[in-house]
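Below you'll find only one chain, the form predicted on its own, shown as structure tokens.
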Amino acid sequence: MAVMGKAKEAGLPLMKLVKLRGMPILQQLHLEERLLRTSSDNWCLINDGTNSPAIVMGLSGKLSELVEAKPVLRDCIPIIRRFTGGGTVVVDHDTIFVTLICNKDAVPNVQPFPRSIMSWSGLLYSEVFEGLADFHLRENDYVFGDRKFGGNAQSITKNRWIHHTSFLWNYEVKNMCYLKLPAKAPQYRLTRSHMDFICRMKEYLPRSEFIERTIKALGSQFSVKSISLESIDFSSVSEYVHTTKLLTEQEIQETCTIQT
């Protein structure tokens, strides 16, 4: 791409891009955590949908306060506790995931602190959605107007950080019944239900165009090099223990008992 060529000429940092389609969200989170903690490269992962519905919680989220355990058990929906903070989301084949993993000095004027990284991401996606809709970064969410379509989470290590986003290109209304109204919600949400709070990206642009615009926007700040998943080399790391975990059925049943 021309933008990528210009970035290289300008001496911008290298970012490796891995485009995925339908990777299971648990596998994706394991990959992200490993790249954050064992690689020294900058990465962008774009996963166009996950293979089946799942609920993903933040590292410190309380299951009983965030998820309706009974319908989750009934429908056999897996629950994952990821290695980053942030809120709880239902994901499926209509969720687009964009993950940015950077060295702390990769982006000028971005400090390794949540607010600084979030502000930078808001500017990046303002470029992605330029001319399409009333895009804003509201608190920690991406919104069109006052309706959320992108939820973010982060983790910051000594020398690196990750910022990943679940974009609601579309969603199943029935999946919203798995989520409780959180006690701690963004101020702009007020008391709106999930259905009144979120919106679908597909009403604003095609799926493929969003991905293309995202890569183009990254090309203005990085020299973007597309690589395959198979070419990632983890040979220098003999063992690695992930902190992202799949919750057990017993944990969900215990929560169901508490909620009854």
Given for the second form:
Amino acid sequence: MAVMGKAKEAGLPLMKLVKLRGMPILQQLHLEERLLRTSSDNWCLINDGTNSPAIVMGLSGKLSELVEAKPVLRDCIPIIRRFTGGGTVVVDHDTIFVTLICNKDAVPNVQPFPRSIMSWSGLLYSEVFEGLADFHLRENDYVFGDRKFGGNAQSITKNRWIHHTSFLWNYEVKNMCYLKLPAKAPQYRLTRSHMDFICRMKEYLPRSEFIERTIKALGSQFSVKSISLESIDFSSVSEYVHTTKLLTEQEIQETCTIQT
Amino acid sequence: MALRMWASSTANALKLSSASRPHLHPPFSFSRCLSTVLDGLKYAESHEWVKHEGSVATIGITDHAQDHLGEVVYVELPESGRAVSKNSGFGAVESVKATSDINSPISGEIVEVNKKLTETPGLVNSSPYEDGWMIKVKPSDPSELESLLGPKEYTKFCEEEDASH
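The form predicted together with its partner chain is what I need now, so please give it after the form predicted on its own.
Let us now look at the entire complex, which starts with that chain.
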């Protein structure tokens, strides 16, 4: 196990870092939800790409309004309803996921409410991208200039919260055909199509550098300790029922019928 | 927020109270934290309120909570008949990009759920203490109410919480 950051002498709270590559997004979300609900530690999960494409909706997302069901069924793309709020994304091996799970007392200057957590995250990533790009937190998105490259979502419990981000390292244009233009969009989007609204992180910095810079930025607030996925002990946790669900083919088929 | 500050200072200057404004029901007081805190209710530090009337207690989230959450777009509530436990979650609200747990300040059995929140979740923002109520509970241990905060204590709690961040 490696201890990173300058935290020991500063007495910063411990944050366990788990670096993953290619973990299926459903498995990642199940892991996150379980850690949020059953662990008392602070966590950073970094999944460097998921193994195959998937569509991930927020908790209250309405399938018929967010997804083009016909191409989804044609191409057998799984759709997942996650436990956090927020919008709909298409994820694949070119998406980098960074998840932060914190006890509210570990970040004492941040109130456990959405705007406060979002603002704090914006400061963190400002440090990550300092000197590299025109980074901003714009409404609730991470942008370079006015183009989105990172989407955020949160879940807040009594004493803990999770803030997770899907970063668009790269994307395939054809994957955008699975998503409808959402009825509720951030104001800064104006009427732009997906292609004019988003941008690729790969045009700004190497993949490994982004991950290293993120870990370094976390090290200024936490004592970051790298651990393996296999070392996470869930043996003391009783049966846990996930909110995150994979939608059934029947549900998607019914939506396709509505949309036709 | 600026409008609330004007209203609060004006009310204080006029020394308005629930007694001189009988048309306002239930009675309420302006607080220095700029969110409304009602008299006659009990409050949890997790920002839920309880109104105990006879054998039923009504539960919702406070004005402070709805203000800090932002626009509520979805409310997930359990079915009637389910048990709730003090300090445990019974549902969730979604606002902006976040789902936030709603915790029950008391233990008991849910006897009614506010179905209006399915179609009109914004009631939590516009009327957190009235039309935005969430569940009605038959308390299993009414003494639990005694450990909750009164209006002044809750107001102070909110002020201290906001000031420390």
